[in-house]
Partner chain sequence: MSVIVLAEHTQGSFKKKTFEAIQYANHIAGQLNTTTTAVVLGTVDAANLEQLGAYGAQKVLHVADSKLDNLSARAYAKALASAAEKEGAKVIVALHDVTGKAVAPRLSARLKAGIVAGAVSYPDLSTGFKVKKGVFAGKAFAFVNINTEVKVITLMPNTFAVQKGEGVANVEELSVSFDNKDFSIQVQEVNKVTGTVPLAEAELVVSGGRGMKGPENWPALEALADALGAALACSRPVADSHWRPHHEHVGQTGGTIRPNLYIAVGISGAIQHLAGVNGSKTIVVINKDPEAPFFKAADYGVIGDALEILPRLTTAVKKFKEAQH
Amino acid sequence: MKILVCISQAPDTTTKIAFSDNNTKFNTAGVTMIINPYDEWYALVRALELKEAGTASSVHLITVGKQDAEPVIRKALALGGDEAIRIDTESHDPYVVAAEIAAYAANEKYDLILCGKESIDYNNGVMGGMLAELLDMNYVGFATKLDLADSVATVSREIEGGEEIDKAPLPLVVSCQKGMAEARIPNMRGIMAARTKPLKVVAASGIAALSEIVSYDLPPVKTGVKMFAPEDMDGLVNALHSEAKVI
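May I have the structure of the chain above on its own, in the form predicted together with the partner chain?
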């Protein structure tokens, strides 16, 4: 049972977002890059648990990124995983990322591909579904639980106002979110071992982007908060009704 975990790097969650070049580029100056939390805490850790339980024979990690993505993939290897693959290109177009991973994964015959539910930077949440389509695999999105037995996965996924439990035959792509596993911290042995684990750099297939980000914008700054005294909750309710018109 071979598992592939898709890893992307993302700015640390405390990052103050700023743009440069006339609002066309994300300003990475002073920004710490981390493993996208959904990829790390849920997808990767669940894959490692499946290997530790003897269900999976190998766990490979893959990322689409330039050389600056290597510290993050090494950090992921410190948590676990047998080897990593970096596809040497970068794109904000989710199709390019999915198609590049699909081109690599097509020859490797993975039984299970895990990714986070979305990246915390571009928030598309579509890469996993695209990958499943391109590899002609099943897809369960926004999963909170995953177990495997006899080439069939039992997956709980979020639905409107609740959850659904599905039986999905492998091969399968699953996008993971909270509930799937508990976050881990890499230990010293893992960090040392990660230094010598194979990190394969693969040339990109040169897939053309279907979309591009042309510019960015920051949300309007609130003009000032209107305060109410704790004794004046009628005043607040009145403002919510007649001014904000939300109740």
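Definition used throughout: the rigid core is the maximal C-alpha set that superposes within 1.5 Å between two forms. On a predicted model such as this, the values are computed, not experimentally measured, just so you know. Residue numbers count along the first chain shown, from 1. What changes on going to the form predicted on its own:
Positional change of residue 12 between the two forms stays under 2 Å at the C-alpha, relative to the superposed core. After superposition on the rigid core, the Cα of residue 238 moves by 2 Å or more between the two forms.
Next, give the form predicted on its own, keeping in mind that what was shown is the form predicted together with the partner chain.
Just the single chain follows, nothing else.
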């Protein structure tokens, strides 16, 4: 069984966000990029667990990005991936990302494709579903558990008020979230081995984007807390009517 894990890079959560070019571009100067946590902690680690259990024979990694994405994909290799593919283009449009991955994966006969439920930068949560549609595969989104037996996946996912358990035949695309696996840290042996593992660069198909970013806006600056004395209930009520804003 071959597993493909989709890896994206995202700004470190401690990054101070800034924009350039009249707020039309994210300013990456001085920004540390990391593996998107949903891709790393849940999708990749679960794939590695399936390989360690003997269920999968190989775990391939794929990312859509320019050369600056290679340190991120190398870290994913250090965690235990067998080989990596970088599609040489950059886009913030989820359709382009899904279509480029689909164009590569269509002829590779992957049995299972895993991705994070969303990226922590744009939070679209749509790439997995698009990828499944483009590859004509079954799809289960926002999964918290995945087990495989006899080419059938049993997938658990949270729903409002409970849990849903689905069974689906392979090939299958699954987007993963918290509960799927426990985060790992690459060890020194894995880091050294990652330097020699295959990283194939593939030319992009040139697929046209369906959306574009018009501008970015930072959230409003937080204002100070206004305090009222316990006996000043009239002042509190007036402030709630005249000053409070619904967010």
